[in-house]
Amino acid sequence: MRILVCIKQVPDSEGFITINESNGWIDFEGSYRMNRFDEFALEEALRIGEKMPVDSIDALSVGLPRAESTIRKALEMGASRGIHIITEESSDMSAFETASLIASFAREERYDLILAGVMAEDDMQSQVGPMIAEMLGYPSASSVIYEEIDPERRTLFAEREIEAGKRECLEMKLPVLLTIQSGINRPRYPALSNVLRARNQEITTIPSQSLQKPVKRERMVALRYPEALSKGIVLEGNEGEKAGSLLQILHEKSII
């Protein structure tokens, strides 16, 4: 059995934002890191080649020159082998050329299993994975929150949330698509062991001019701020005054 765990660099949260009004982009004060949501499937994948022979765990990211870093990341949690297609250093890839990429380059390699986080925490979009599916011609869940391989059957059981807090259950054939849910495991702390082999290991580059190169669909219009709905209100006075306005307030928009 052969895995692709698909990661991405995003953003850390402690880091600045701010809107560049010359490239209708943003510029970024801070530092990357792998997406949370593709820790949890990546464990995913690790925990399966703890279950049943798998032949490799390859962990693959779209982005610039430092995504390289991320991938080192999945190396050290334990990923067999690491490939970065690199995309041009003022790019802004859409989900849909993303996932071109990426299934440009796992068609030829005939994965049986393609995992992926639920979404990116930048973006939120969740099309990636879904994308990639559509493209291969693969079965897919998404929002997965439990999953089991029958090697022998060669069939993937799993269980994905949808709304209401329910629950919907899925037997598909392979190869197969997931995309992973938050919570379905504990991504592991690296192993020193593997935090050595990957300061050292190769890993693919591939740049992305030599894959197939998909027709744009989208272009990105507009890039602004949100508007504030509503203003706070500091209130003056002592502790009795102040709770005392706050009494009226609540009174007066009917809370209570």
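This structure is a prediction, so every number in the text was calculated from the model and none was measured. Here the rigid core means the biggest group of C-alpha atoms that line up within 1.5 Å when the two forms are laid on top of each other. Residue numbers count along the first chain shown, from 1. First, how it differs from the form predicted together with its partner chain.
Relative to the superposed core, Thr18 undergoes a C-alpha shift smaller than 2 Å between the two forms.
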Given for the second form:
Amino acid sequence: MRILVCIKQVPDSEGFITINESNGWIDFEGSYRMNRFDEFALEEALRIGEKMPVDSIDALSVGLPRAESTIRKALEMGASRGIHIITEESSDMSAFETASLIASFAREERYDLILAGVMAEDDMQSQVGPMIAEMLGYPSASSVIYEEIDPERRTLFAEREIEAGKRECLEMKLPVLLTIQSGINRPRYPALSNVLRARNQEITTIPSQSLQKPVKRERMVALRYPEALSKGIVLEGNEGEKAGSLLQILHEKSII
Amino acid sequence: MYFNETHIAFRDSIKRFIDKEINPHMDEWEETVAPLHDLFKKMGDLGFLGVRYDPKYGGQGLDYWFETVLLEEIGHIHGMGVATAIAVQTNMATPAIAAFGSEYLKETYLMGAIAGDMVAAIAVTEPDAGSDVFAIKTRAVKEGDHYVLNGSKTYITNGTQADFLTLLARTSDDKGYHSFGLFVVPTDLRGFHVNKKLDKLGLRSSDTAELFFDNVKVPAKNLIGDEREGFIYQMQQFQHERFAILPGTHVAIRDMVDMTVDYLRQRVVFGKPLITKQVLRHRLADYLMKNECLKQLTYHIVRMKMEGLDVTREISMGKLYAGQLISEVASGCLQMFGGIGFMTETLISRYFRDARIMSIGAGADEVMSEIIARVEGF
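The block above covers the form predicted alone; next, return the form predicted together with its partner chain.
Up next: the whole complex, starting with the chain shown before.
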């Protein structure tokens, strides 16, 4: 059993993002970290590895050189190998381009299971995972909240989260790609022994140019701040009057 | 300058653990005390409880700088009770077992403590013997293949939850220091009683107990090293204990100053934020200046330890200064919070209560001063 986990480095939400008018992209002041949804995916892979014999759990990221720190974090959590498809562009990459690069690499590696977070916290497209599945011809399920592998039958049972807390149950033949929903597990903290191992571990680096060059299919026209649509309201009067006004507003907006 | 990328990654790992697994529970644990078996198991699984210890017993085999990272990070815990409970496990009750214990003791108790399967406590203080360790009365008398233990211990951190105690007892009536033994005493032996959980001014998230030993038969194999050298072992163990206080103290002091600055920025008095008042700004700057001295002395001690030098003088100075400074800063910061600082719900009031023990526990200020005077030869 060989597992690939796709991880993305995203800006930490405590940082500060501004649009850079000159290069049509963003400036970011703050630190970067692993996409939280990918942490759930990685944790799920590690748990599979604890339940059954697994040959390797590879953590792969497509991104600028700085993404190495996120790959190293995956190694600290327990991934057995880190793979970095290094890009040079600092502007946006479309989901199609990212998926093409990953699929180009994964095709040769013949993974039995590919896991990714249900979406990236920064662009929230939820596209890369399903696109990889399509490119590789793998069956896939998105927003997975439970999975169980039958290694003898080489099947995977998955439960997807759907509307109103209901779940859709699927069974697929391996190899499979899943995108993992938050809440499926509780990502672990890196153990000190893994932290030490991760420091010295080699990360496989692959220049993106060496992989099959994807054709860009979308062009970003502009980045724009949303217009402010509503203003705050300052309630007037004494405590009782303010409470009454607030209650009325909440009723009008059908919040309570 | 002192810490490399691996130290930083280790620091991040502990920080994340504290932010998620400890700090969100601190208000509750101040009421109920922290559940140490649960907490230590999680920490043991992550390798946090045996940073310096031999990998043969589950430790990580790392140096004093890594230990310093752990001890600094636990200073970020919102209340010093849990940090104390952790330090008891890593630096107060286990160093003598690692240094002088038999293979049996290491495999049974040191391994258990490092894995977080066992909670450890250090039992030295007695109702009539605190900093005056020499005055302890608890007695261990050899009878065949065991020692019969009688006496009592008090103010024992982790005392109600401990699976074993590293306990100092008198083994002979001879005068001098060579008449004590240091034992590993399992708490499931007949005749061991936890008399009561003590109610304290501070460190309320940590349990502190009064313990009684009524003809407790301790297997002879639970003696650490030589039955006449326990006092010497404990004095050496005290150096680990006293050092353990320093890194977390300079971190906690910095946190107190930071939370006070945040509050002073928001608190408007006479039309201006309090942070604009020079008298307060300068007082805070003074705290940071003194804290930098404590931090640098701490790092100096680590460098000396790494060189294998005797650090008795420097650790005594550091412990004395840390205890005095944390109380000064906690009190001064609480003053700047004003009325709300006096409320139990504010963190600064907890720090104020917790800080007080730092000049008392692990050798009172006066004992530290006396050690310094003796080392200096007067």
